Structure formats: structure tokens, C-alpha cells
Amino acid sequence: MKAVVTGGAGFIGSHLVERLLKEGLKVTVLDDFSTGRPENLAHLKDSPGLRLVRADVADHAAAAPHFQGADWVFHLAALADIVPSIERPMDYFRANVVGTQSVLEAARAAGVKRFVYAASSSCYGIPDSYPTPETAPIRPQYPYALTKRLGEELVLHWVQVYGLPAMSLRFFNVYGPRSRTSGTYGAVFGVFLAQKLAGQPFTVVGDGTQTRDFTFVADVAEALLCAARSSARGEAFNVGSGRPQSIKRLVELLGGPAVHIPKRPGEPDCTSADISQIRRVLGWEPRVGFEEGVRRMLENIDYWKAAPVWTPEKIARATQAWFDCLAPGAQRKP
């Protein structure tokens, strides 16, 4: 069996590879590198059925003789993060909606058996009821959300009109050892761990009592394999633990002192996954659970040595293009 996995070097990429390598699949990563690391796949560098390959994906030319000969497709590749989204939506559109097409339209030509796209949760916006279902309304808040969600829109589209068998899986705030370390501010987990290691205290969004499907990253590896194993097509399933934690209850687990910073516009009070979908349908379930998926972090929170370490001055300007477009009544600019 022969896989590619896009976006392969990034945080799940990386643990989906050495997950799939480890069940015997030759893999064929691709990367550009622009959020993903070469060092994450450095413990795999000896494997004999892994090929890593640099190439942009929304550059079809490019990309798509790699997907030749392929069963299987797992689609990663992409641009995260919430304010460099608002600050440059051209290249989140040309990242994760051309980016997807492109490799759609590589996974078709080659024939594959299998096509999985790591879709977002962040397509449900502010939901209305918790646990938050599949069949929820989609209010993607700002230009992430929305490119994830147009991405997930071609990939059920294609399974309509060319019969593509393919599936989606919206993650719930993924998080284990390899998270992103970029100089952008973005997911709660690298902020955190780079403040812990440099003694700076954590910096908590309004009391903390905010709640937060966080899932662990190998149990989203297992999904994803599950997926991959399965004969569901042209559905979309929540990947959660199912079982929300606080902000404060991070905290205390982490160990340390915490300021406040303001909350922001657009992000929900709570994310929840409804999980009975997948379980009912692909028979996953989530193992790791939140204490021991944090002290796994802990254990490996050297790799966040090099991270930014993130004070509220900071976060109030590296946020501000957030509450500029978001806020309700806000001047935006044209």
C-alpha cells in the first residue's frame, strides 16, 4: 500500500506518518515547508518506505506526478492560524482552496482508493447547541474557517460529481508533542509550554473558564487511519474527545502563574464535539485522556525552547487586525 500525505512535516502530518509507517505503508510526503518542519519527521529519516518531497500543492504541475500510484490520500496541507488569515486571505485562499482542488484533481487523475481531508471545526463558528453535531449550521468567523470550509465544499463536491471516495474529518482543537512553534500567535498549547519554559506567566483569554474540546494528536492519527480503512464516502465527522476542559483546569495541570488578557471577538465560549457519528460509523473512539495527553507535553516541552514566548503587550498588537475586523461595530477598513 502506498500513501501520500500532504503537509506530512507539520504537527499532524507528522504523527500520521509515523503512524501509517508503522502499519507498513510506503509514504510519500509533501511539503513546502511554510509551517511544517523537516525536524519532524527526523526520527523517521532511516525509514525505508518513507519519501519526503518539497513541493507547494496549490502548484498542480508540480504536485500532482507525486500522486501517482497512490491507494491512499490524506490531505493536510495548509494554512492555520486565525490572524494572518484576516491579514492575508490571498494566500489562505490560494493555500487551502486552490491547494485542495489541485490535489483533488491529482488524487482523480491517479486513481486513488481512499481520499481524507483534515477539515476544521472552526466551519461551526459559534454553534447553537453543545455537543455540537455534523448537522450544525456553518458560520465560519474569518478567512481560516472559511478556506477550511470551501476545501471540505470541493472535496464532498468531487465525490458527487466524479465519484471520488472521499470523506472529511473536522478536528476539535488538536493538540501533543510536535504542535507548531511559528512566530505566529495561534493555538493555546505552544503558547503556554514557551511560556512555562522561560518562568513568564500564562496568558489566560477572560477568566479562563472557557471551555475547549482539546484531542489528542494520536488518537487523531487513529482516526484518521480509520478513516482511510473505511467505505464511508461524501460525509463529514467530528474528530473530539467529547469531553470539554477549561482553560483553568490547563492551567492547573501545567503548573503556574496566569494574568488576563481581553477576550476576543468570534471565538465561542465552549467547543464540544458530538462524537457519536464517527463511532457509530468508523468505530473510533478517543483514548488519551486530558491529564495524561498533558503530562505526555510535559514530557517533550523541550521542543518549545525555541518558541516565541508570548507576553500580553505582545498578543494586544499581534491581535489587533482580530478586534479591528471582528468586534461587532468595528471601522473596518476597506
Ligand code: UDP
The other form holds:
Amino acid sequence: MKAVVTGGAGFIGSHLVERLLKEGLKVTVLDDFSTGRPENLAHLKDSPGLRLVRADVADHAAAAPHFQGADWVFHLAALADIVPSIERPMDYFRANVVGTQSVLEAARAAGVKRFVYAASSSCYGIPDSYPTPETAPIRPQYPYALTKRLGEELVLHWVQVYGLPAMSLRFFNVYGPRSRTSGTYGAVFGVFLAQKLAGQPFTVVGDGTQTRDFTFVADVAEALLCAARSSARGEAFNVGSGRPQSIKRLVELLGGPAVHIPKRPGEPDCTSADISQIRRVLGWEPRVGFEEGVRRMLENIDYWKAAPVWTPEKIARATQAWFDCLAPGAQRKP
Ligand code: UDP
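Alt. form predicted in complex with this ligand, vs. the form predicted on its own above:
What follows is the entire complex, opening with the chain shown before.
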């Protein structure tokens, strides 16, 4: 069996590649290394089944030949993060929408048996109901969320029109070892771990009572594998722990002082995945509890040594576009 993992040198991708190799598959990683890092796969470099290809998935001519002979495709290559998506929407459209179309066409031409798309729970925006089911209204709040949703629509359309055996998994706040440490102000775990190493206080947004459905990356890799093995198609499934945790609790587990920074416009007070569908249809179950997941991250804290250390002042500057564009009424400014 051969699998292609786009974005396989990224955070989630590298965990999936490890899992697939363990399962005995041959794995081709396509990554342009714009945010993915070869170091994420360094521990697997002697695996005979692994092939690493530097390619931009939106460049169809360069990417498509690598899908020949593939049984499974996992499409994880994407640009992430909110702020740069507001500043550079065209880059996000190219990577996340054009890139997805290109991968779908490559997979269709190769006649693959399964196609799994990594979608984002950010498609729900600020939901009306918690836990949030897959049937909740779709309300992207910023270009990252929109472009990931458009990618998902393409995938579901390719099922409908071309019969591609594809499905989509909507990830909720994935965390774990090797989460990205680029220069961008991004996911809370990377921010807090770098602050802890530098002896700086944790920058808690608001009062820290907001909750997130943090999902451990090994559970996400397992969900991707379950999806590839199932015969479901044309559906989107939530992938979450189903047990939201507050930022206060995260600070408590990491241990250290906190400073408070303003709440960002358009961010939900809670994310909470209704995971009854994926449990029922794919038989997937989250296994790593929050305390255990945080413990495993602290064991690997040295990974964040080279990461940028964010202070309230730096965050205020880095998130300017977020406040300028998403604050209520801001869209009416020239
Ligand atoms: N958060 C925080 N301090 C930070 C960054 C994030 O308290 O410096 C909080 C944020 O308010 C949110 C949670 O951590 O409740 C997760 O934020 P992240 O940006 O990782 O994901 P998202 O908001 O997209 O769910």
C-alpha cells in the first residue's frame, strides 16, 4: 500500500507519516517546506518506505506525477494561522483552495482508493450550539477559515461529480509535540511553551475562562488512519476530544505567572466538538486526556527553544490587522 501525505513535514503531517510507516505503508511526502520543516521527519529518515519530495501542491504539473500508484491520499498541505491570512488572502487562496483543487485532480487521475482532507473547525465561527455538530451553520470569520472551508467544498464536490472516494475531517485545536514554531503569532501551546522556557509570563487572552476542545495530535493521526480505512465518503466529521478545557486550566498545568491581553474580535468563548458521528461511523475514540497531553508536551519543551517569545506589546503589534479588520463595524472603514 502506498500513501501520499501532502504537508507531511508539518506538525500534524509528521505524526501521520510516523503512524503510516508503523503500519507498513510506503509513504510519499509532498511538502514545499514553507512552514513544514524537514526536522519534523528527521527521526524517520532511515525508514526505507519514506520518500520526501519538495513540491508546491498548487503547482499541478510538479505535484501530480507523485500521486501515480497511490492507494491513499491525505491532503494536509495548507497555510495556517489567522493574522497572515487577513494580511495575505491571495496566498491563502492559492495554497488552500487552488492547492486542494490541484491535489483532487491528481488523486482522481491516479484513481486513488481513499482521499482524506484535513478541514478546520474554524468553519463554525461562533457557533449557536455546544457541543457543535457537523450540521451547524458554516460561518467562516477570516480568510484562513474561509479558504479551508472552500477546500472542503471542493472535496465534497469531487465526490458528487466524479465519485472520488473522499471525506473530510474537521480538526479542533490540535496540539502536541512539534506544533509549529514559525515567526507567526499562532496557536496557544507554542506561544505559552516558548514563554515558559524564557521565564516570561503567559499572555492569557481575556480572563482565561474561555475553553477550547484541545485534541492531541496522536489521536488526530489515528482519526486520519480510521478515515482511510473506512468506506464512508462525501461526509465531514468533527475530530475533537469532546472535553473542552479552559486557558486557566492550561496555565495551571504548565505552571507559571500570567498577564492578561485583550480578547480578539470574532473569537468564540468556547469550542466543543460533537464527536458522536465519528464515533459511530468510523469507530474512532480520543485516547489522550488533557493532563497526559500537556505532560507529553512538557517532556518535549526543548523543541520551543528557538521559537519566538511573545510579549503583550509584540502581540498587540502582530494582531493589529485582526483588530482593524474584524472588530464590529471595521469593515465599513475605507
Ligand atoms: N490564547 C491565549 N493567549 C495567547 C494565545 C491564545 O490565551 O497568547 C487563547 C485564545 O484566546 C483561545 C485559545 O488560547 O481561547 C486558543 O487559541 P489559538 O489561537 O491557539 O486557537 P483558536 O483561537 O483559533 O481556537
